[in-house]
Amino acid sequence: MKKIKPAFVHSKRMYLFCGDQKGMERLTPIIKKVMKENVSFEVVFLGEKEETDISMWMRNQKMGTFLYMAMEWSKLGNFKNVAVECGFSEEEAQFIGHGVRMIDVFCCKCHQKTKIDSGKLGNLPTTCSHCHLKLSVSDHYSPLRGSYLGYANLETGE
């Protein structure tokens, strides 16, 4: 799976940057660009021990604000949900993950989800943790299922 790289989005009223240590390192070039263009911005560091409630902070932002959020994949989903609940759309934010990314695979037989390392996407078949069917994992992501689609592996005859 390709590494997601943050990209600068021009012409926003304000920029918000939040993330953990490694995430902020990835956002540094964008922060420097915003500083160079002399546009308003805020930075919130989300450390491992810090339990900052950023929802109130995000709810108080004005229209035209763009959000950059960079942190471990395991935490990014929860913070992304908070951002969406606070009114940020996919067009108003970039979510950048790092570390090991676990993805869900939707089983075509039992319709349950199995978690696998995203690095194994497109490699060897995996086994459904619920019905034990060998699955070939498609690179097609289904927003409806919130997972990648797994098809019966025909090479094993199952």
Contents of the next structure:
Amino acid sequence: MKKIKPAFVHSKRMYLFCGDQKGMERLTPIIKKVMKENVSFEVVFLGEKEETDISMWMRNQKMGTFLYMAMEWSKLGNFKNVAVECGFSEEEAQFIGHGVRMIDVFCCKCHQKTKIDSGKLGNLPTTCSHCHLKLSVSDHYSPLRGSYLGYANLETGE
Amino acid sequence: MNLHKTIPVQVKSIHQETPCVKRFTLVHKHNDPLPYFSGGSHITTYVELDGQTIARSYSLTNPPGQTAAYQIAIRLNESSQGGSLYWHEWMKVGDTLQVGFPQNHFPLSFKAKHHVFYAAGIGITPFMSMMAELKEEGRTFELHYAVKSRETCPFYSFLTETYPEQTHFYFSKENRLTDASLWEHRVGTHVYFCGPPSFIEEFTRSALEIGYPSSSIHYERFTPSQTLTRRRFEVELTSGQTVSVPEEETLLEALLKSGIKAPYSCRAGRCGTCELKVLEGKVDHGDSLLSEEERNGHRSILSCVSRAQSGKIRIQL
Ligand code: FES
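After the form predicted alone, can we look at the form predicted together with its partner chain?
Let us now look at the entire complex, which starts with that chain.
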């Protein structure tokens, strides 16, 4: 899986940085840049604040704000949902994950989901944890299912 | 005449909103229901004057979902070339005319968490149906409305009665509308501007400077921005015909005058209906539709607003 690097976005009135220890390390170049440009910014360390506080904090931000969120993949999805719910659009935020990223694979037969390490995407095959069908994981992500689609792995018997 | 289909309508009533603004209620000539429209839609009206058809677009001001009648509000424009003057001076109850199907180039964003409308003068009109739609759906919005005075404010009593909490008036002598409130909107807000081009430009610029993403900024122009230098130029058509466009006319007007059926709709450089292919020559673009890349390519021209940069261009028609 490609690593996403945070990129600086110009001309915002305010920059928000939210992340865990490792995430903040990845955001440091951007924070330095913002400091150098002398623009307003706020930093929130994950773990210091309750999730509800973070959501309150995001909800009260004004237009013209840019949000950087960098944390473990396992937490990122949830926080991203909160940010979007608060009104941050694709153009007003960047989400950067680190660590192991687990993804869901949607079983074509029983329609249940199985978690796999995203690093294994494309490697053959995985087994559906519900119906035990052997699945090959396609690179087709279905936003509807929130998963990658898994198809029956037709072994040739060779 | 436009290539779009039209609907025959009759003027059912005329209401003097303010000394300069009249509101017209139009019904189907045969009492049929009119096509459905959404918040922010407009219609093009076609009136016959001295053997010429004058086409003008006006926002529908009644709540969407009403198909028994359409309402439009028209301000008498001092420099009117027949459009608003005709409506104010000549249009009577019972008169019939043709109107186009409702079109919407100014729809509400479905992504917004909160909608804020900025109107100057008659720029209030598209917001009337948009606010009705939002209220009906229980979504949140506010209106910042700049007008000269209470007496010249269209829909003043309607707004104070229907949206007392949401409406903020700015009467220029008492308190001018500034961009200050743009700094206050919460994340997730979408802003909508409608009024004279200078008003739209100023507010759009402020919003971008504050850091609003352009996808959260929406505006509607009813008149093209007047930044182009108007020089006479010649147009050669693929049919072999040459049309000359004088200073005071647009390319579209010149084509129509020469009896050429050129397509058009908004006449303000924002719908794209009048786009024509350019085969030779450079274009001075006056529209708010083409992308930077398309502009630089000089491969198309919106005949209602844009002109030739050089003395002559060749277009496909
Ligand atoms: S008629 Fe709409 S852009 Fe020209």
